[in-house]
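Okay, so here's just one chain, in structure tokens, the form predicted alone.
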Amino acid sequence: MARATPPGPTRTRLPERAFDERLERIRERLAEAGVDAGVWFGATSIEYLTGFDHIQTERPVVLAVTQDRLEITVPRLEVERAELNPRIDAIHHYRDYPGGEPMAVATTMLADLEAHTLAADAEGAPGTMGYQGPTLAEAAEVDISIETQDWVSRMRWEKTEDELALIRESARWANLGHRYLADFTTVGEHPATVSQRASMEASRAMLDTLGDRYVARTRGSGPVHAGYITGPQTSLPHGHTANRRLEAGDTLVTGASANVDGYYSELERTMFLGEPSDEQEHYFELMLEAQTIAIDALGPGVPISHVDDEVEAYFEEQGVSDLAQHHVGHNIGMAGHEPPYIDSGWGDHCNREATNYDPEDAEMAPGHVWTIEPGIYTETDGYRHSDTIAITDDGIEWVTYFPRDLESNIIDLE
């Protein structure tokens, strides 16, 4: 199986043309739909279209895009940050929620744009952190027509080369964080402090190396995170970092990623603190073979559900189907989990009218970036690797590259 090593540092931020291209595609969709404006409430979609990133709270942010304008409604505390964005033509604001009536301000913005027919990602802002405001239609002083759309969510499926370059850079620093994690792991240490130390050292190296080329998108924490769950917690796919010290014989399920201009990779490994038992080695090898089968099945034009089917068939053949608790993987980019999902039901999902997907959406395509992470979970331990793999025109590209074999994932007790 060919394994591509990422080239030297390529890109640490999206170029301006990326936003121009995205907005051009949105305006084409507006024309096709015959509406006056597109509206977005989702923070990730707003960032994707404009580069303006914010933390979604009870204070809604509303983006409106017309054929010749891009305007935004924000709470007062975001005005200065929004003013730094060169793509935003006008900023409307309210003081705060609930006194500021954000939807009233947003509907005034739309009225000023003469936007009466809208395609929106929702009828109103999500109920984040207790927000309970009206929908746009309820707040409007005149009748407006709203149809829902998921244009940005769908656009994010296929990554451009610019986006893939950021994910590659994320994988580079995730790999370093993971290496520190393994190096700092010893019997008697606490998983939380090992994670903090590995994350800090990798973040320090990343910031020192990239300097002002790094786009700061963190609030207090570093750009690299590396950590793990240990022992009994690994038997839970989403276990927590327990308040226990590391012990000889522990199974560790790791996770490492890095934020590069809002894009992420995913690297996970099953590791052992000291020589594994026969049982641990057995389940590790089953998991590793399942991941290999999944990766071998990837490629452009491959039915997405087929990859999950292949892994399910292998687990059934090995008599461990009852130990598998989730599908093979998911897309990754600006969010940890993005559609599509490598799930045996994905093809049927695309054929349901409610999803608004086309038949070709059931197949893998160049630009998809997948996490490949089939897992096995016994009563005492869990076993899961995750690698980030991109689909190319003629095959795949390995984005993460920490060793997968058993020997490389045994941490020496000495």
The other form holds:
2 protein chains.
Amino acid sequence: MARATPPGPTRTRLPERAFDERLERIRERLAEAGVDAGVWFGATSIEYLTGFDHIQTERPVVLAVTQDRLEITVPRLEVERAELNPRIDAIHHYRDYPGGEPMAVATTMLADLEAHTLAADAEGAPGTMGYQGPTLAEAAEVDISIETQDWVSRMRWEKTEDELALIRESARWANLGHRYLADFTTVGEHPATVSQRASMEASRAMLDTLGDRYVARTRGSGPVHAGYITGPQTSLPHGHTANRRLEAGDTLVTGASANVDGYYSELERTMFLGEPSDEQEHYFELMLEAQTIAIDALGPGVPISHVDDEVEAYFEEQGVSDLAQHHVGHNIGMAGHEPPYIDSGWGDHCNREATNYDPEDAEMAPGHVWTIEPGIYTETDGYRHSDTIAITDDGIEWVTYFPRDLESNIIDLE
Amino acid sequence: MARATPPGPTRTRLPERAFDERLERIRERLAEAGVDAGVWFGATSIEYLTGFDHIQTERPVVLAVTQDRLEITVPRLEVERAELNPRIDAIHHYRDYPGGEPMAVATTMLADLEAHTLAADAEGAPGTMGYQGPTLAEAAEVDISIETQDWVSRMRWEKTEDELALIRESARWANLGHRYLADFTTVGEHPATVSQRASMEASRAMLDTLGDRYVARTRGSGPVHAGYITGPQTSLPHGHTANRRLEAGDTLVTGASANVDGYYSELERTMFLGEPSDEQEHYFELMLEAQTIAIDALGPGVPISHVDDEVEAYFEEQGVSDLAQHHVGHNIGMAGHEPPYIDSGWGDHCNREATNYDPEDAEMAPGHVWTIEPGIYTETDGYRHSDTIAITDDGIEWVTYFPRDLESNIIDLE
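And the form predicted together with a further copy of the same chain, for comparison with the form predicted alone?
Then the entire complex follows, led off by the chain already shown.
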């Protein structure tokens, strides 16, 4: 079942039509909700709708979308970057926070748009890095009506072909980073510096290959990241890279990704430095079979929780339930880790009134892009592959393609 | 005024007494508030009080501190890491989210602690990565009384000598990364790969120098980061590292830091690749003078807003107010960017009823650790140094020490 062939031609930048489609859908929602404007404070949602990305800090950014306008309130330091964006009709700004008055500027923007009834992603800006200003309603000089909505977070679940193409491109460069990581791994090296070297060389190859097609998204670093946790740290799902040089017999749990116009893939492998022991081989094969069972269970219309249940049943049958520490996977896209989750409780979660979800959200659907990563953790070592796999109209598409089998994941000592 | 001598012996790990002191202060607050327990959902606050760090995801972590116990609720995948922590008296866990019931486990933990009146940092877990479960009160089977508090966020403002020692150690490795960054910079190189190479070599030196004294805090990467934005991107305070090789005449805006047991420093320099033009030299000197004015204004008891006002007045006098895009600086510590802020509006902010702050929070105090980074941005280039400077009982301490003057920041073409 291991994939050995990278996918075909890919894309490095979202096309205009992606934003046209997103804004059209939002404007339909505005009409259905009978409100004048949609408002967003969340950086990822603002980027999803406009392509304008920014670092979410204590300085609020407020996006307003009406049926015919798209305007934004930003701190002074984002004005020139916002001006580069062709979709933004007008930019309003305040000097800085807390000296400036972001919500006063935003409510003036909304008043000028004649937007009195709003559907917003929150009542005000998040408390990131200590923002403590008023909510929109508190800042407004006239009565405004605000309902909250979660439209963008939900829209992000089903990726379009354009988005999937970016995730495929990410997987190509992640694969190269991962290849370098394996190639540079030798006994006596620092895990951290092997990781950094692999990231550097794969980033360089990506920059030189893509040229003008590369969309700059990092600050003072490269677009590809490949790294690992090694030896005893692998027994912890969220372990750290210790200051312990690589030793023969080490288990490695790798991770590689690349940022392609803001989208990510995820590739993880359990590897061994030198021939694995019988125990290492035993748990590797158990983990591999669990991942295969999960992947075989994927498809459109499948209850999401079913995939977790299948893996749990296998672990129980093999008597290793107590070595599993987490559910099978999550979605990936603009965030490296985003809902929905492959969890035995996902179906109940969608049926609870307290959540924003509906019963139909309990099923896999075309456009979902999953990480499939069941893990086993002994007292000394961890075992986890992660592949990125998309749900299609009639099945699945493997997005990551580094070989999964034991032989391919053993690094020769010489 | 440029500092050329690194500070003396430093520390790489917070001592036990740091946690003893923090918990003692929290227990005093509990007694004053007359509540049974303090509760925290925020990852940074939980780390501050216990030393247990974790990635904040959709899986809630809940810390409870009573007068004689410290207990925590975690997802299954954090159990073994939490067990390594000597300060945690008991660990409770749920399998995962949303299949597990984190708030049910947490409320049982609180009931067993006989904690019925609580002071919590929020009513429930944050919505990070899609958490949508109940609040604590909604999950409790018996009546509990919850008030919210911001104790840890506020306690973090005044760093102790132990914390400052970690930030000093961070500055040493940031300085080495920055030195390498300048040394590796040549015409025709990729900015991203120069950054990655400097980060790798400085990380290697840090790992080899500290040995067992190194506290692992990264996953698949090194502890030092040095990088820059270059050429036209420098005109944007939050620009990206473009895929454009270095050219003679480029302005570089650098940034370097290192993670020392979870603490950071910040070092930024405006550098030139080859001799600067008259315009570049002109704005560099203006920026340098603005930074000097800000640093001269620092000290215990100084109104925080005064420092921003002084820089604004200088920019106005020089006729470059329209080239400034942000306030002078922020605090730094466990987060790379944290309150309070050197902003002309800070004093009013503290006096507003809507904020959590008091009038005395408007002044600089011993233990504040500031980044001082006024910037000037023309249509083509940006100019910004950032130094990390601590407020002492009777003045200031320079924590970063890379030379600030023009000559030291020109990189020879050959």
